[in-house]
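Next up: a single chain in structure tokens, the form predicted on its own.
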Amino acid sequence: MKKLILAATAIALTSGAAMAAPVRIATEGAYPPYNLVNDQTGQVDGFEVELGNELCKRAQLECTWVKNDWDSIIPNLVSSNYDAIMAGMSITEERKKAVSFTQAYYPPNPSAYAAPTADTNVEAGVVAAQTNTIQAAHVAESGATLLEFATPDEAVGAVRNGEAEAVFADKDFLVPIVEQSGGAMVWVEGKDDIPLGDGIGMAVRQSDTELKDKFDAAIKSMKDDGTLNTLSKKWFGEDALQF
């Protein structure tokens, strides 16, 4: 009978690890090189899915992948419709009012106003971001008048068509826009490195103390290797911040 009992209790526990659900992981899918949708397969790509794909294997988790709009990302984690969150998101004291952040998995990285001109008054002018992000609230902050938008790319088109003078948004997702618009957005002078935030953690509800810690050892042994360096590389390019 004792038997009998250890091998139901054996069959049970492996049942369950194997029936265990995969940690969902939410993302923007707009916001490159950090996250964003491969055109070849449709599915979500970037800095972060590659990042995210290996800390799960580092921490034994299955994981998949769940596409978020920005503005609903936070409520739908705390609502459990998934478990984390890798959005280039800012870790910042606000916000962990409602969710838990691990260790930032990139430093903290300067936001940009770029413009049609060097010279543009970001101060008294009509400035666009993306709603709910650090640099909104910056601008709310700084005077002028802001325009909030569901994507970056909504918030730089409307410059491009007149209804904002400037936008302001992470340097990183602005530099191959600046870069690629053949002079016609420039970097506010002055205004072009400015910080915000205690870097990029990825967000986890704040019961999940477990997950939280598993992520947290994960991203230490990819910063103590290197491996997390080389990535950032790879995404952002040779002037990539480091660790």
Given for the second form:
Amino acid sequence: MKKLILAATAIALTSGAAMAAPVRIATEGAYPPYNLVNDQTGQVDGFEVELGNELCKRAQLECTWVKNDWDSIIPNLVSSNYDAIMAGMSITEERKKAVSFTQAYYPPNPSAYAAPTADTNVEAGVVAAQTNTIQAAHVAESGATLLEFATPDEAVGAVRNGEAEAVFADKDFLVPIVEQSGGAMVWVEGKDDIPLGDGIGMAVRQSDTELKDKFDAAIKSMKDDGTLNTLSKKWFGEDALQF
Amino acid sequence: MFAYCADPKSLEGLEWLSCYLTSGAHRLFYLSFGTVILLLLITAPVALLFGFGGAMASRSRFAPLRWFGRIYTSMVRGVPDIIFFLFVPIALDQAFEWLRAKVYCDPSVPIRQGNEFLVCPAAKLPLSTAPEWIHQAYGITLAVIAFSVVFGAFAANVLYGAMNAVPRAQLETAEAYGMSPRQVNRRILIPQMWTYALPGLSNLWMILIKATPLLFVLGVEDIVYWARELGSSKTNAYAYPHPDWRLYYFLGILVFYLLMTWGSERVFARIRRRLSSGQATAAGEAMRKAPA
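Since the structure above is the form predicted on its own, I would like to see how the form predicted together with the partner chain looks, so please show that one next.
Let's see the whole complex now, leading with the same chain.
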């Protein structure tokens, strides 16, 4: 009996020490090429997933991915359902009040308006954007009527079926959509390069400074040896923004 | 799935479609139909049990139990379902973690830090070390509890009404035979109430089937999630690019639900026949006269 208790305690103690809890990273899985659900495997994939896995390797962390709706992605982080967010989230002052960000792993990227015709007036009329994004905030201030959607794809769909006159989103997200639309979607003239936000970073809980430091160091090392730029080119094409 | 699916971009027509419909994401979509059916199969009996408890409590001669039963049925029935589905899983999850934190964590570290709800790793539910399927099963369990509480309240009301509908003469006869109140309940009241409860319960079952898309609201990857994900337009970043096909996917789900409710109707019709035979109700009377 004594031996059994001893063995049990030993297992309990060592298992706690040897197996650090894996870091759970949340992503939306609906924002290609940043993050998406790979249709061949059904698993999450994309720039951020590949980057996140490499960062975890460098920080010597074990990581698992969690899919979460964009709308509840910050509330679920602060209530500890997972430990970090990589979901194409721009670093803004507003969000810094709720969570802390690592340094940017993608430079400040322009947003763009896309519409069926290039001369659409985006300062009036109805403009679609994803809810709770910097783009939605920008449209709300621009004087146009904002139409919000839970996913970016639904915002694009609203323009295709005539519900909205234009869509405002990250340019990197819109580029493949505009290019592959066969002329049905074009950039709005003079409105295809609007700088917003301070770059895209990884969000962690404000109390989780240790995790933030680890990821900061890992992002720094990937910037220094150029692998981050190579990865950006792989997912965003040759014109990808570079550090 | 098939050997020729290795390079989807080179395929066309039926071959493309066969590969597309058997892709990994689609297999998860098909599995999610199982999630919905599993939820129904677990929730229905649990909710019936809740309802039975609620109905018995409402009829109890012990006043606090009776109040509990009445408050449960009237309160839950008076709150919109969706509020309940949003509230119960979050509240339960935090309550469980809070209780576990009291046991496993250092009490000097506060659980609420600013806007954060933070418990030590040992108190997390499920543990971060648990595999992904446990996290998903936990989410579904919370959903089952929320569904059961809501539908249990409705079932309690149906059963309570059904119990009151059993003719008093039946119970009186049993009492005259010298049965105790418990025996009357078990031998006379409960077997006879089903015929009165069935129309209400079958209604509830239909509503329960139609309420399953609320799983999507709770963050469970159910058929609605996958229909929206798979149906949304896909650019060349994906192996199978296609325009917005949500219409077809939602149409498929519509057919699925129609088949489910149509099948249920048939099953209920059979049960109704069985329960009505020999009963002193209008339906039982009609069956008695039919052969003549």
